[in-house]
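A lone chain, given as structure tokens: the form predicted alone.
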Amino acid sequence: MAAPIRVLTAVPICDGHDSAINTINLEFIRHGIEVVYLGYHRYATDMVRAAIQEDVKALGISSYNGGHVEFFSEVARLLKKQGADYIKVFGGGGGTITGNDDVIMRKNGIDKIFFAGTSLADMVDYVHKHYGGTHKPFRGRKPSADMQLARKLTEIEDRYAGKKGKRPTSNVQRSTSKGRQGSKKTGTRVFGFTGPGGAGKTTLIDELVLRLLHREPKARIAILSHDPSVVGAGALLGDRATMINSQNERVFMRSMATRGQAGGLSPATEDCLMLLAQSGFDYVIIETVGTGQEAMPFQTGLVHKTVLVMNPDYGSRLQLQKIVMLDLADIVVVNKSDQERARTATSEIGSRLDQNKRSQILVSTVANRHRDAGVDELCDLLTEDRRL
């Protein structure tokens, strides 16, 4: 697939519903646009962070609530303030935002406004036509360490930009035994969440880098999470819009699209965790697609320990006879296992593994409790050979 359009999308603090922009979100990626969607009630500080983070080429925001001129300004303004207004910022709010309102909001840095009545087709329009083209270039003071790098992650893989499944040639550097031996050099400890959609990876992978955070005060945490491009047209990268407690100064996350490769992860996921890994983070956290029963993302021992998240309702016990990841996971979590028929697929799975004969361990979650025991056995076993 050829290197498409990145935008991010958010909804502003005190805007509870987002109802108009997913509506947006949808056009844009029919029509061949990344979306890194923020989600709902949030600050202007995490909307500038993700921006920067992401490289994209604009940010737009759906306020419904009042308070735009005041808001859109200030987002205006913190990119400025970080070097980083070529991220241009544009949104609407249907028959809230005045015409005398976008006079203002203009004089601030504002790129455009969609009012009430514009149509889908003339705001895709709009965004291929101003915000295509390759990336400017950094202008005035040194860019921020999270700009560069940002920018280099665009850079790989827009290199992978239409090879059709070649390895095109990269500056990063790299080993023989690919981005495991790579990150063993740095220090960096790799984890790869895998599973199938809406077990509750992210969710646990933010409780995860919570109690990182906590535990190690000086510790940089990196993720890589990756969503499905759709086939002919872009992706919804949304895994940002649930993630709360990776807002964080020391937690730098990047949003990838599969672009055409299937198993889970992007063509140019190794190159970026190298590059990760060469940059100083003590942990990167790689998560993928919702997966099937085939995919097996990390047999080029891309990682030091593979997680594989599990709903309780997977089926009969024959759909875990044929889920491949079982044989080859570290870890295998039963998410959610508070519901109903969690304590019998826990067994279930547990009987499963035992057949592997091999060193594997079972924990149980509810990554959506506060302070979680199996969350924190999961931190204890990923984190076991940095506390001895």
Given for the second form:
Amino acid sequence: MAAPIRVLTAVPICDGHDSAINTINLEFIRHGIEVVYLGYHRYATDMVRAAIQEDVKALGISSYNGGHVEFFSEVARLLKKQGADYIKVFGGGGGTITGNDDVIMRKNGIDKIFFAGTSLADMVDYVHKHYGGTHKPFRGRKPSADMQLARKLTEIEDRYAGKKGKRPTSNVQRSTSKGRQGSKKTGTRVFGFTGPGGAGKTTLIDELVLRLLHREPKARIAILSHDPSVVGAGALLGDRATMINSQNERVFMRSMATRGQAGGLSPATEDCLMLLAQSGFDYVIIETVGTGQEAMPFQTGLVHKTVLVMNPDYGSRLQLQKIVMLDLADIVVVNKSDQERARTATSEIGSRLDQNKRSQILVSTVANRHRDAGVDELCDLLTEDRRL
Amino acid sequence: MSKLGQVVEAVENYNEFVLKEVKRARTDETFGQQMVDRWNDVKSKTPIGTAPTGLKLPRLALPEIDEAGEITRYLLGEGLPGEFPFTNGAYREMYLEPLRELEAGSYGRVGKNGKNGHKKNGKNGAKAAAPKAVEVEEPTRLFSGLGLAEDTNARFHFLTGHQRSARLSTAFDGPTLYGIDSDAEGVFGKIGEGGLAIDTYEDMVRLYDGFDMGSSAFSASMTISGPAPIIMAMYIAAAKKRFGPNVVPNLRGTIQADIFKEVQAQNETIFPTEASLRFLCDMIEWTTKEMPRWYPVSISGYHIGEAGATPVQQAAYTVSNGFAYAEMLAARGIPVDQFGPRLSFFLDCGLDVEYIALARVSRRIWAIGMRDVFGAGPKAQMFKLHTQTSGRSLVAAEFKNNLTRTAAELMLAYMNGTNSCHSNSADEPFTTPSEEWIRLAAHGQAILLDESGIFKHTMNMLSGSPGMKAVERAVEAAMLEEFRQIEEFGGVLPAIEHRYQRSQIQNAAHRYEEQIYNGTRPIIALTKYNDLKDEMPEVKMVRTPRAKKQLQVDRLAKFKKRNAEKAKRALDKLAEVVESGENCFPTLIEVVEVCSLGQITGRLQEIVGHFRPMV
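Since we've got the form predicted alone here, give me the form predicted together with its partner chain too.
The next block holds the full complex; its first chain is the one shown before.
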């Protein structure tokens, strides 16, 4: 089975019209396509960076409030400038894009404009027909570091496609002890974030990234984020849309679909993580899909600190007993601690951690509050050994 | 229970109350007779008008009933136009043309479009109804914005030159809507597209040049939400500069400023929700006191509808958002009769059958909720509505059909007693409306209201048909069910945090699109009768030339240079007030004199953070 087609979709800067792109994303997913969704009100530079890092076949732009000729052309120009014009640009904007505009845009390097009245089926067809197949090797001048890393990740993912349960041979060094040594030498710290859906993991990581970028003006960060695949279909990889601080030149982000594997990660995750840990980043952050927390999702050898993010609304104390991750995580975060139930939650979780006698740390955060002191504290905890 | 849950109970209780009163009118003879007397009194006092053909018609048509129970059901259940619960209209006479001769009765003409209070006009009614026509505003209000301030100014003069009153409606470009300056990186192509560019209050001075901003025949509507308090402050500063400080209490108009619908559907938000709501409440608190004729929030379903919501979802989310604002403002200690009359609403009107009665039901639920849950007086019970015909219903293929679509939607909007209305131009699938098509759009409303006799002779001309009543009952039940769903999350804000409204809207949008292509929703010339091979039509495009965009950037640079030092001090002062938690709106009015929109947004974002988009 061939690997699913990956495309990136987005809406340009100063444009919040996301109704069309939401509908198109949904349709793509239903037809086996993996969509990395960057969100609305996005700069051309952010789109190009994301498309390269995600190593998508094509970048789809939905533009409804004018300035599309300039915007699409700027995206094509930036891709070309970086030698990444192997990524095709397509898009639409209802009737606001005219036939004349299309002529200019195609001349400027846009692959395809869907005009008003194009059916969803026709769009899906076009993507399957024109953006399928394996990636062609880079041509021309030397590809950038991001491009090379992104392509290696694609190769790892593709090797696993259709080989469920089997480990393909890999170019990546698989020995965990070596992996760990390697990362120690380069000083890379790997943090694993997991927790139930709706606990606010993505927001928390993004706030953490904001602080790391601010505190360490030269630090480079890699993020490996996961979203579930829809059974028998593609996946909507939407973390980038909410991770506004992580769309930054010093951040390399990759979104992965679980492609049928349970447990919150993808079959290719371990190899991808190992590669990232060896690629000279200061921090590598991995985020699982929101899961039931019945087991430890991370290979312990690769991850330096595991963080379990909880929502105060987990239900009864009994529910808490079922969460195995509470015994395994190094740090437990109670996010949304401004909620009514947070006080009870913190004390229940705290006493559970005390029983473990493992010097696990409990932190209370409100990730969606600007300048939250709890997130500051988490950032301190995660970086303390680096600062010593 | 949030206030929304209480509203559900209040509506249910009111419906039960009406049934009981109907029964009482049938069993309690005295009460029954009172109702019949009232009915006969209303009928006998209803003036008779004359159509140009000589046909005599009462200015208020009523159902042909004479039985006490049915009379009670009508008077309490839906109410006369202008009376609780306002199903038939917020005002008594709405679009009726002035009486040429006083033929019967003594009550006078009331505000045509809702801006003139009913009571006030009622008192000196006899005078107002004298043969000499009263100067009233037209309900036509066309949304415009293109290029730079001076271009939009010219369009405003073009649109209102022949009207008695100037009711302007302003559309802003993308950078302005997101609080970004025209000189910001990566936005050059967006300057003046889809609306006009505003960077400083000097642009605002240019925008309304030649209009008397303090006049009672002038009102301005500004469609902007994320940076609304800053834009509002610029409007005030511009008015003060042109007309002096005394103009402020006379300013009339509306600013959209609806944060809830932005977070639910339109995505033009720049600060985190909580901070946005704080800035909004600061503005509402100040304007409802200092500018009593201004509408500081237009609670909008239009964008919810355009984003794909069903009509019921649209109305339910809009009205529930309204109650959420009321709850917030009341919690701030602002009296309900101070802020209530200054809340206004904005709905979409498309071609789905629900639109026959959507606004009627919304008006009724709002009135009952405001009176029985918030303790509001009559003026704060009125759901004052602006309607726009549906942009989403317009199609590029054989686009002249859009005239017919818009005409049908206009008919529905006026049947629903909207207080003001925007009709879309047929060329809108392609472009900011060109003069040719916007003129036809404006004429569409005039043909309906002035030329045809449908709405100008008799109130209730099309109210209360059996079909309309059936739709009303179904829509009300469905809206209350939506309220219950929202209440299950704990109210509007918690539901927003759970993405409830967003995901419902997205699902509805996807279903709509599927229905177009599976034939459930035929779209003429697109999926049905589409035999004409579609060529892109020749439409005159309205785009902003490069030189104009550059002019805006240059002007901004000059402004920034001139005010560089003052700006720094002003922003520091603003930051201090914001951090202190005080009402920051008065400070904003000062700050805009020396700072650009982007400078202010940037500084505020440093303090309160950025909006984190929801997917």
